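Have a look below at one chain only, the form predicted alone, in structure tokens format.
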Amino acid sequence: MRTLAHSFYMTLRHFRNLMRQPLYIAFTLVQPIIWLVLFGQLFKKVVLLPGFGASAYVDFLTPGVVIMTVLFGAGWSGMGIIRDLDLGVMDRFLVSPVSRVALIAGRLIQLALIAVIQSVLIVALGMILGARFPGGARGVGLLILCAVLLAVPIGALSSAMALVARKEETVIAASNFILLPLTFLSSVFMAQNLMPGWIQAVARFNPVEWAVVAGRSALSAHMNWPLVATRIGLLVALTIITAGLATRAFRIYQRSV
């Protein structure tokens, strides 16, 4: 109970910090709008390609933008830890009775909640732009679950990287190196069966692809339950593994101070 209470308080702290950055919130909300509108217009005729498998590109793109948005938000979450390290906030927490687990869990819970909010807003925007999701509320709920299960492990990896590197430039470079390939080595923008063979092979091991494929299937008229369940299971396993890595990175940091 102590850890849960402390995680709740840490989550509130991170939300308060976020609310003090209205410009950041504004850009976070505007960016997926730009992606949906620009990419939706730029690639809208690719659905005419034989075998694409979607009647309207906005139907195909919306779940991809949901996953991409939470991916980049989670991938940059380590910057908050860098800021706390530079300002000495983390060291002050370490001499307080706060639960050590809560210091990481609070950030991951905040990421999960932000992923839910972003997903709902993007799906609503997609529907305004003409997207239709036969899977209904159940499908949207499963898409949001996939988004959360991607945000948490990526956020945990970003936090672990920040605790080990402790340099803003290193985290920025590593995030760019990881996030862009994860996006383009998936079917966020293009149907899987139209991608080059080697990208299709790599995508099978890409957590972004797991989330996108499961989310799209959940929103379709005939959801593939085994596929959705398998991809969600893989994302859960990844979450457990990365949470362990973040915990280990935090212990390494504790021993170094």
Given for the second form:
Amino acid sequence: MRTLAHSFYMTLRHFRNLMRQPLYIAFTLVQPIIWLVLFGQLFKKVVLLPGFGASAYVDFLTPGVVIMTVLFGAGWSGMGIIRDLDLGVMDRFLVSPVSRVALIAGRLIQLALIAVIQSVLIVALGMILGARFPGGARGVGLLILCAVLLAVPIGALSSAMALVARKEETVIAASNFILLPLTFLSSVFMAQNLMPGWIQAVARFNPVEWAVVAGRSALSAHMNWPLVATRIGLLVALTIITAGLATRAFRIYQRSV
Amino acid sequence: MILVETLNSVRHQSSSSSQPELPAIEARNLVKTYRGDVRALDRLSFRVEAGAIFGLLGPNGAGKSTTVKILTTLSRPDSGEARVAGLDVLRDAERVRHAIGCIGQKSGVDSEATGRENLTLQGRVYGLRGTELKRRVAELLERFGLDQAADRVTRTYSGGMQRRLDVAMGLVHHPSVLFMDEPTTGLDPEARADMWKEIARLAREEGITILLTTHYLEEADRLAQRLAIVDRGRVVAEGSPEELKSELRGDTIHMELAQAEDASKAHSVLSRLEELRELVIDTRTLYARADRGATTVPIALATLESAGVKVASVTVARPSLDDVYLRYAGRSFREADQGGSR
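The structure above corresponds to the form predicted alone; please give the structure of the form predicted together with its partner chain next.
Below, the chain from earlier opens the complete complex, with every other chain and molecule after it.
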């Protein structure tokens, strides 16, 4: 009960602070538009490759951009922890009776809500650009679920890393090091069966790939139920593990201060 | 034996008028070592009576902040025990957190939120709700002169305003023990004087026990009823500022030499003078104590002159906390403060 109430207050805090940064919000909205238009034009002809599978690249790209946008948003969430550490806000909370779980949960709930908003906007934008999703509302709903289930564990990992590393530079370097490779070692931009064999092999262990494959299948005319269910299952498992790690990270942090 | 007891009871009455009770803070043999074998605390012990303002005085890096982190449950000691408000900080951390207020060295104010929002969230974390919370927040905003700025984002606050908000946040839940880690560092003289008044008022009118750390001798001298001088992770002296100073008999003489190379020669000739005691040398400054400074200085100067040592300046003063520190830590406070961060 206390944890729930505290999580709610923390979520409120993060949302309120976010709303005070209209420029930041503007950039996060413009970014996916650029991805969709830019990559949509750049790779327009790849659908002509034999075996690509999709008839229009924008159909294929839209769920990819949803996942990528959510991934990057979540991947940088540790910076918020760094900011709280530098300001002394984190220490102030840690000497108060606030629930430790709530300190992480507040951020993750905010990430999840942002992921939902971003997904809806990008899907709408994709449709304006001519994308068609035979999977319908159910498909879009499942894609959003996948996006949320990617945002939460990535956000939890980023937070955990920030608590342990405690340095802005480390978090920036690690995020840069991880996020782009995670994107390109998946079928965000390129059909799975056209990727080199080794990338296909690596992608099987990539949560970004789980999310994008499941989301894309959910949007297609013939959803592959077992595929979607197993990938969602994997993402749920990852969410639980990483949320546990992030809460644990407080103990590591407190041992080092 | 009887004499000792009488003395103790006198001391009790002078430091707090209330009847003897459990100490509000008790630290026993705290040891804390950081990575890289940095020993921050080396069997540090002290106790604070309820309702008192207690100062932990020491140079940067002496272990004051580490002590506060342990007492406020942020950090854990490697060994040793500590009780705050009668509760064990390790076994009863959760209850300790309800009893204490903390104003850390770093601000702890969310710069993207308004003053009111900061206070409200703080209150909620401690379980305040509804009209009670609203009233408490409004009351604190007014008391700390922040009601005009209450709905401004704190990024726009001056340093003094932010510090006042910090203190207000530490008080939102009516703590019985308040920890203030370097509360006036970075404040301009006016804001510092205001903060001193506020700290004194809190102890006097609200009966809050206050532990403050400081590396300003003047601050400790002014505010603290009792203080512990911390050096290299240990308490080297404890008592009221007056007690500590009166332990140093006579006057303090500081002599600054024109040339640092003369230091050892000066030390050897002066140590033969009977009038001077506790001669300490710190690069080019000589510290000594004398029963009557005014008559001793000419003798000391004559001695130095005949030895060919030039003196740049001499001061004679009543003992200050700086001298107390010098006596117990074996180096001057300023030197330790500059070279202290390790």
